[in-house]
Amino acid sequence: MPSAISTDVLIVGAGVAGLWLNARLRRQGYSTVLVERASLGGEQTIKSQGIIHGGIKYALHGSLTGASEAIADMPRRWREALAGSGELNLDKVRLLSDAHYLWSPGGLLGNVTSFFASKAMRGRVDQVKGEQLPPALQDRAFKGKVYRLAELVIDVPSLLANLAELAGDSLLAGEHIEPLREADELVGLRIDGREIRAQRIVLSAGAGTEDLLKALGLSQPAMQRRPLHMVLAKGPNLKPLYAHCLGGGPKPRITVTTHPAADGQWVWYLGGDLAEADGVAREPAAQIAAAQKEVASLLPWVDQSQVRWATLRVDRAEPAQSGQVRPDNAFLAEQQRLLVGWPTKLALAPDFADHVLAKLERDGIRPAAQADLSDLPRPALGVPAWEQLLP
């Protein structure tokens, strides 16, 4: 294997942003090298709930926001990819639910109800009842309203496997990363002693981007972390549920997704307000107790006697914002050959790739290099948290 490699685009960080971008570039004829120090999608991506948001959760106060409008087209683009007819062929990805739901345990506030019935929501939200309800809510004791959102939930492990397949021989396991400069210009990176030169270098390593920037002697763009304390529940009596439960504020009280474990049981993955400020401050035992209390209050017919519980702390890495607010879109900054960014959430991976491709088009970057990428050490796939914490 040559000691030096030349490629069109060198990407560092193989979460969903790096993997999606890598696949888009390769489909357009670019040569790529995608570097990952640990496992593919093994940090923020594998810890996501798999929801392809269309923005409705950001409109719970009764009006559309910049955030909701920015990602409104994401479900369509993902659906086309899952069908094999989009910008990528992701027809090997398992679709867990073709809709996500919004449920109120005791009736919706009037202004929110009228908002969901408004022209702005037409085609994006439909009320469901009876047999149309998610299986976990089909109990005689259930009282409330449920709306079907034009969103979807995917199985993240199968997404990573599909994107890894599309990566071909471009994946490289590499831990030690140093800048490669000529005449004070960044021309590539040295990965575990191997020189890799590229027309453009993209940092998409999530929380790891901060340390990568420091290694390159850079302090911008700045990054913020917004922590979560998620809860996992696994048991033989759990039924599929993919829904936001409304509370009294602008955020979902809890957000539940359901995932298949290797032993055939279902795992509930609980986020929403439960996992945010107060949840972050709790110790694991207290957070589990809070989750058990919420489930008992909202879903009293669920038998918790055989349910096993665990918690998972997640740091959402994003571009720094005033007041640490949530960014509306994928973010990309540039400095000569270096492009640095965050998708901000799973659903926005296509948007992140759009930003990078637009920069390449603007700068006239065309496919040129044909690197010998044989025999590169490859990173393994990330393992879901429930297989590690609740085997």
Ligand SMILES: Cc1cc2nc3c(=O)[nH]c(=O)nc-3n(C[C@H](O)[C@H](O)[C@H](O)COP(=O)(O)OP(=O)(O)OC[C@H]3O[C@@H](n4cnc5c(N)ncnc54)[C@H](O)[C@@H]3O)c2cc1C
Given for the second form:
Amino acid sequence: MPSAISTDVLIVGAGVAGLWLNARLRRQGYSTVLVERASLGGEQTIKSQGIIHGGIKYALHGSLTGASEAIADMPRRWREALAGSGELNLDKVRLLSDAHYLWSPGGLLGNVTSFFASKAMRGRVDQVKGEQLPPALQDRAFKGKVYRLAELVIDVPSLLANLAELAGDSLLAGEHIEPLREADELVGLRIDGREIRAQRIVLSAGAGTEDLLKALGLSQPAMQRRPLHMVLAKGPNLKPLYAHCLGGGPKPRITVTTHPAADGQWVWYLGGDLAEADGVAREPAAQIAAAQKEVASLLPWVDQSQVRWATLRVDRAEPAQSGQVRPDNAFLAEQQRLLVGWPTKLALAPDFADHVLAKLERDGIRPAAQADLSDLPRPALGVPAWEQLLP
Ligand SMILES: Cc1cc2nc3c(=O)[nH]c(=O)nc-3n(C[C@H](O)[C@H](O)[C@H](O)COP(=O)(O)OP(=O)(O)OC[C@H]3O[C@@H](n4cnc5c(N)ncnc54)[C@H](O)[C@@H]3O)c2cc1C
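Switch from the form predicted on its own to the form predicted in complex with the named molecule and give that structure.
Whole complex next, starting from this chain.
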């Protein structure tokens, strides 16, 4: 029979939300156990594009709302963490790009140009030309305008490795979870038969949270899934590009990020409108054909002859919203000792941790337990989709 454990905070789900929160709690002296049933970050987090949004994309189709102000501070917080001087020491994370770009393929700008020139945007966006353009757009045939956004793009596998290191001995591989109740109150969880008691229990299990709530006999908070059908392209001639390409509508036509594969080649990861509704309805072969057509039309100078393609279906897990409006704040609900939430974005993991820490502060929860966590089974790191699909 595995031994019982007492800890200050028990976290279920080791994506970026659970891992970031875990590292912040440990830094403040709390003892934690972070349970993961599969691999660290292996669901949404490693499938994300790694963009640390500052909300400018949202500001594009409306004024800067309160919600976009909340996200506006994220690039600064991540930059400080990456420099080793922030709330966490993430100096082993590889920065892929110091900026994300907004790119209009010409003829479409209209109001956007005046928007960027407006007072609201001053200092947050700059137009770039010539050698300042992203390498993939430096071609004589390129027409259009490119704006540099004060947002960064990080290498997610190195983020997961850094956060796993900060987790020390707190990680536990565990699959079968049952509630542990005393006098009708949830006091912990039984994980693969091992009792873990905690002052607070946090569910940060992404899409898995829905089933976890059911297992605890709860139906709230309600969750929604937003399906995406992403496209991957790998080839020796691809050059780095980190950009939203504007279309006619409020959403980017495509969002391209570029990731280093283990063999040294670059992988383009394509999302945006291409990966949403129509893209979700397409079979993989038709989705690849649609992506090839977009690349041929937007970047006609790119030689596609040696490019290999794949698609990846993944759901974003978020709190239920009416009308599928995209939330851009971390979300946290509570019920006695249980805290349940979704960061809704990789970029908002610090905000998610803030929400949890604020509840602990409010309830006067202080570091108390000393858990013996030696000899626990450990989860492995998640593997990037391009290494699995385009080795
Ligand atoms: C294609 C795509 C691109 C994206 N791009 C960006 C981007 O560029 N920038 C950005 O800010 N955001 C982006 N996002 C959003 C971002 O990826 C997510 O908001 C974020 O990763 C969610 O983190 P999480 O920790 O909540 O969830 P997840 O990363 O899904 O982690 C949840 C973890 O919980 C585990 N789990 C589930 N059930 C259980 C259980 N019963 N017991 C134990 N463990 C369990 C899972 O195995 C998983 O490891 C993107 C998302 C997608 C899908």
